[in-house]
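For reference, the chain that follows is the form predicted alone, supplied as structure tokens.
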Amino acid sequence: MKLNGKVEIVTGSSSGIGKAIALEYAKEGAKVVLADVTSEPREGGAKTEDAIAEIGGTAVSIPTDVSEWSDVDALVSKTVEMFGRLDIIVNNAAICPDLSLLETSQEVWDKTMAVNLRGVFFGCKRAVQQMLTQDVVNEARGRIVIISSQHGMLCAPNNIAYGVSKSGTVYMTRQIAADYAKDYIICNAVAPGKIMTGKSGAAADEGTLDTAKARTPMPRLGVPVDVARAAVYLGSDDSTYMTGVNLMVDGGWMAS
């Protein structure tokens, strides 16, 4: 087990990529703290905590709005109270409004930035505060994994707020990595391409899927476990001499 005994927080853990990450971490032996505003999976099926219990893993849920500092502060504090330390935080929570520049209101812009960018900032800041108090184990005091997006490097058609927010997470990954490498705090990101999460709406539109298939060199689109396995690698001791990396999981989209 690559993460045996590690303590991990994953935000946005009820559905899609976040749920898959939580499950993969639990399979690898981590004690998983689930942080979300809801426990109901968007795509249906078992709740994440129940799914982890079914495989014999350890998981607890702490309701958390990542856009509120008080919630994130309490999340990390409660995690440490329960398990003694924080080894890994996966900042995954995000919203995707699917709106063009002219369709995007100030309210939509502000909410997207609050969850996708401020929420990651809060998660990273509070995690670093905690990790700096911890001993170095296997050349790390702690690891931060940020779920960015290929749309942090290229445009998200008619989705300006989402694209801008994800660009910010790519920069944040590099900044935190550079600033805290000397303290043995490791910060990397995973940038998914088109991932079939079960989300409805524009993301599942037939035209959108056709475009994604045409742009992806591999003969299938991604699924949440593809991202989850990359997140496990970045959370494990296998990735110790890596920091500031934005790891593409996109079937070759960005290479083509």
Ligand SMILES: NC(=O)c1ccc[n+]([C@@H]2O[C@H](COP(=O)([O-])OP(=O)(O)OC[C@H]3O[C@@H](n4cnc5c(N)ncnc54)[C@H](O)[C@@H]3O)[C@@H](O)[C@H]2O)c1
Second form
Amino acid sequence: MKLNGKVEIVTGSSSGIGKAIALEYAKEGAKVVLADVTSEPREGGAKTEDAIAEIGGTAVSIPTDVSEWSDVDALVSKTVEMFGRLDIIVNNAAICPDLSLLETSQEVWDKTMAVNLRGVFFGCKRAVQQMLTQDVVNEARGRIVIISSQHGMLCAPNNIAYGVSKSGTVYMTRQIAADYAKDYIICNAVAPGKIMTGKSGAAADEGTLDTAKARTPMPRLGVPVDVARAAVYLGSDDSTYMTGVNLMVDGGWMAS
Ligand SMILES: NC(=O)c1ccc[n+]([C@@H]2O[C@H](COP(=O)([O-])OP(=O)(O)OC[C@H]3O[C@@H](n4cnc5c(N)ncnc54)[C@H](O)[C@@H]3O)[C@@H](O)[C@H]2O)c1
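Output the structure of the form predicted together with the ligand; the preceding block shows the form predicted alone.
Complete assembly follows, chain above in first position.
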């Protein structure tokens, strides 16, 4: 088990990639704290907490809106009260409005930045506050994983607020990695390509899927566990001298 006894928070843990990360972490022996605004998976099926209980893992849910500092503050405090420390936070929660420049209202822009960028900022800030109080174990005081996107690097067609927010998370990864490396806090991102989750709208329409298939050199699109396995690596002691990296899990999209 790569994460035996480690304490992990995953945001946006009820659906898709976040659910897969929570499950893979639990399988690897982590105690997982689930932080989402709902417990219902967007794609249907078992709730994350139940799925983890079924495999004999440890998980607790703390309802959290990542865009609210008071929620994120309480999330980390309660995690430490329950489990004694915080080894890993995976900042995964995001929304995706699928609107072009001209269609994007101030309200949509602000909401997208509040969840996708401010939420990651809050998660990182509160985690670093906690991690700085902890002992160094195997060359790490704590690890931060940010789920970015290929759309932080190339354009998200007609989806400006999402693309800008994701691009900000890639910068944040490098900044935190560089500023806190001396404190043994490790910060990396995973940039998924097209991953089949329960997202509806433009993310699931035929044209989008055809484009994604055409752009992806591998003969299939991604599934949530592809991203989760990369997040396990970045959360584990296997990844110690690696920080500030934006690791692509995209079937070769960005390479082609
Ligand atoms: N699916 C893809 O193709 C893809 C590609 C690149 C990047 N990503 C990134 O991966 C991550 C997960 O994507 P997904 O496809 O699994 O999304 P999803 O919509 O299936 O799941 C997102 C989860 O985040 C939760 N959430 C939304 N707002 C929240 C808030 N304010 N506070 C807490 N939780 C909140 C939702 O309830 C949901 O459970 C996101 O960061 C997304 O940008 C996904």
